[in-house]
Amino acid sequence: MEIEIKPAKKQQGVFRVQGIPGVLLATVNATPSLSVYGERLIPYKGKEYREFSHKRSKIASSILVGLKIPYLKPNAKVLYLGASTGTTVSHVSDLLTKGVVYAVEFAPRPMRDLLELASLRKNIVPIHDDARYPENYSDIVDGVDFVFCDVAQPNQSELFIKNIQTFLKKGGGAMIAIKSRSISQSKTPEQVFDEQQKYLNKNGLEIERSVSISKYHKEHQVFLGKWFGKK
């Protein structure tokens, strides 16, 4: 089958890939010829695309199941909580051709990889800190347009809201990937997700859409919302 790459209908800067087994999404590589995490590089009609692995990224999985993230625009300022080694951060970097991503990671080992990635991409600002304490990096992060959180902890919604309150512009967007078993092993995933959604709404994040990505990431639900301030 011949390779074909077309823009994804619902997400600016993300592309659908046909003709390569296992590769479904891609972004245009901001650092041509350089792979970040072993993903496939695909030359096509004068550009180089990078496989955007839905198996490695909650954002990619969300897009694949039909979620549109309108806040991920080329000139956006993004705060990414739980950056790890920079797998998804690198694709956000591809999308932000005129923007910047502040990438927060606490663990020393993945932070080393994140720092190396940031040395190659000027629009990534690595922050070695604990996302529970946004005041620690308030002198680095400016007002942002979008906050994404992928921190598998019992209090992840609380730290998510705290960062939103500190950095997100009113009317900006925020998205969180919640793993139910990280919050409670005694409640059903449905109970956990319902409680978390109510908490987010109560604290000023109006949920616009919620999608399950459990097909790719077990017991995960994604919530996307707009920030109107604490109620």
Contents of the next structure:
Amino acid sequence: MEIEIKPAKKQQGVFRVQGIPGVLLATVNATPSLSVYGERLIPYKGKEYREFSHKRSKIASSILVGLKIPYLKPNAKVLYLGASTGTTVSHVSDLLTKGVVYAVEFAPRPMRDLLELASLRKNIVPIHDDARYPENYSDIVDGVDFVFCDVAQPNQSELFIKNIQTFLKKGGGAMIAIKSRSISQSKTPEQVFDEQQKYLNKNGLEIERSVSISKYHKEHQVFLGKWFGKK
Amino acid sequence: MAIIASNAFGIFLLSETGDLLGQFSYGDLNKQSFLDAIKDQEKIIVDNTHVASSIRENVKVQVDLNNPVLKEWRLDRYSNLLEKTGVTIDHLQYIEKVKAFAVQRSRETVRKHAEGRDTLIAQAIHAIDEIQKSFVLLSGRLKEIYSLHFPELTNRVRNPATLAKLILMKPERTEITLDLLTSLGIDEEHAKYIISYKNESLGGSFKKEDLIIIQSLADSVHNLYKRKQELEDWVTNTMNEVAPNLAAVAGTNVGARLIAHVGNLRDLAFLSSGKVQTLGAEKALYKALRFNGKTPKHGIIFQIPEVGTMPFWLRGKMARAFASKIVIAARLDLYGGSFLGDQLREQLKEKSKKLREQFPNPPKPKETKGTSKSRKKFRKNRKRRKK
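Structure of the form predicted together with its partner chain, please, following the form predicted alone?
The complete assembly is shown below, putting the previous chain first.
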């Protein structure tokens, strides 16, 4: 079967791949001929595309499930909490051709990989700090248009809201991936997601869509919301 | 009241209405010129903990960290910077400068973390475990191979390390002597038995080049054993230096294992004692929490001889006592406190004595009627668990 790459219907900057088994999404490689985490590079019609693995990235799997993230524009500023080694961050940096991504990570081991990635890509600003205390890195991060949070922590909604209150512009979007098992072992996933959604709504984040990505990531739910300032 | 806003370009002192009063660099934080500028203010709004902590150290002023006034400055820092300071710089250059600032700070903190010797201990413990695994695997293979040549010996020499050393020294069975066997710590009875079969063994006689290959395998097995011992010695020494209190209470091995399980000493010291008690038994703990079962009494702590050798009805009590003292010891070590390890250990010994006197007999087993509630729930959820 011949390889064919078309722009994805819903997400700007993301491409749909046909003809390669296991590869569904891709982004245009900002650093040609360099692979970040061992993903496939696909040359097609004069451009090089990088496989956007939906099994490893929660953004990719939620796009695949049908979520549209209008805030990820080429000139957006993005705050990424829980960047880890930079698997998804590298793709976000591909999408933001004129924007910046602030990648926050607290663990030192993945931070070393992230620093190496940041040295190759101009638009990644690495921050080695605890996401629970946004005032620690408030002299680095400017106002942002989009906040993404992927830290598997019991109090992740709390720190997510705290970061939104400190950095997110009015009318900006925020997205959080919640793993129910890291919040409570005894409650069912449905109970956990319900509680988290209520908490987010109460604190002024209007949830626009919530999709389940449990097809690709076990017991995970993604919430996408819009921020209108403090209630 | 004044506002201090900071970013990659430095620290800006603003008045209440937003006018620029002064501009400083991060190096100026402890200098007199900066301190004079803020000395007379009764309240200062600061947007960053790095700046706030250094101000708190030097001047007695009220510091406000969470003021909504600052959000505006934060949200539009770039245009604010242009407006207030008149710096001519385009957006790309601005981002470059911010990035350089962020990278420098991250590199410093990462490097600082890598210098901690407790993380090195954690790595060493993992290395020991992996060496132990491969040692068991390879020594089993070595025994199997050599039993083709001299089965009487491999049946009698049970210690794999001794066997490897013996094969390394004399692979050919006819060259083995009684003195050699006894010098390696093998019983005389066994040694005499082995020697008696040396010339009429059940095993086949091997060519020289075959024996050389077996010898090289024995060499690597022996080396693995030596490396493991070296690492263990190093862990003992380093634990006594880095965490003397913890080493005194829990022992060097268990102490190091606890550190390895959480990652570093700081994280261990910040845990609650209840968590420390079940470290290493996470699977059982979360299973119990999910299905309303019995929570585990001990994890890694079980390896402490005082806990493990306690009768079963006292182990939970002892593990609880140990966990609390371990946390105290870890906190002492983290903040460089004085050496109280022996005292803590003494208290635990007394506790153990008391417990044994108080509860000499096991408790009566509870009568159970039919299947318990938790068991039923456990069975009901089996399908969900398998997913």
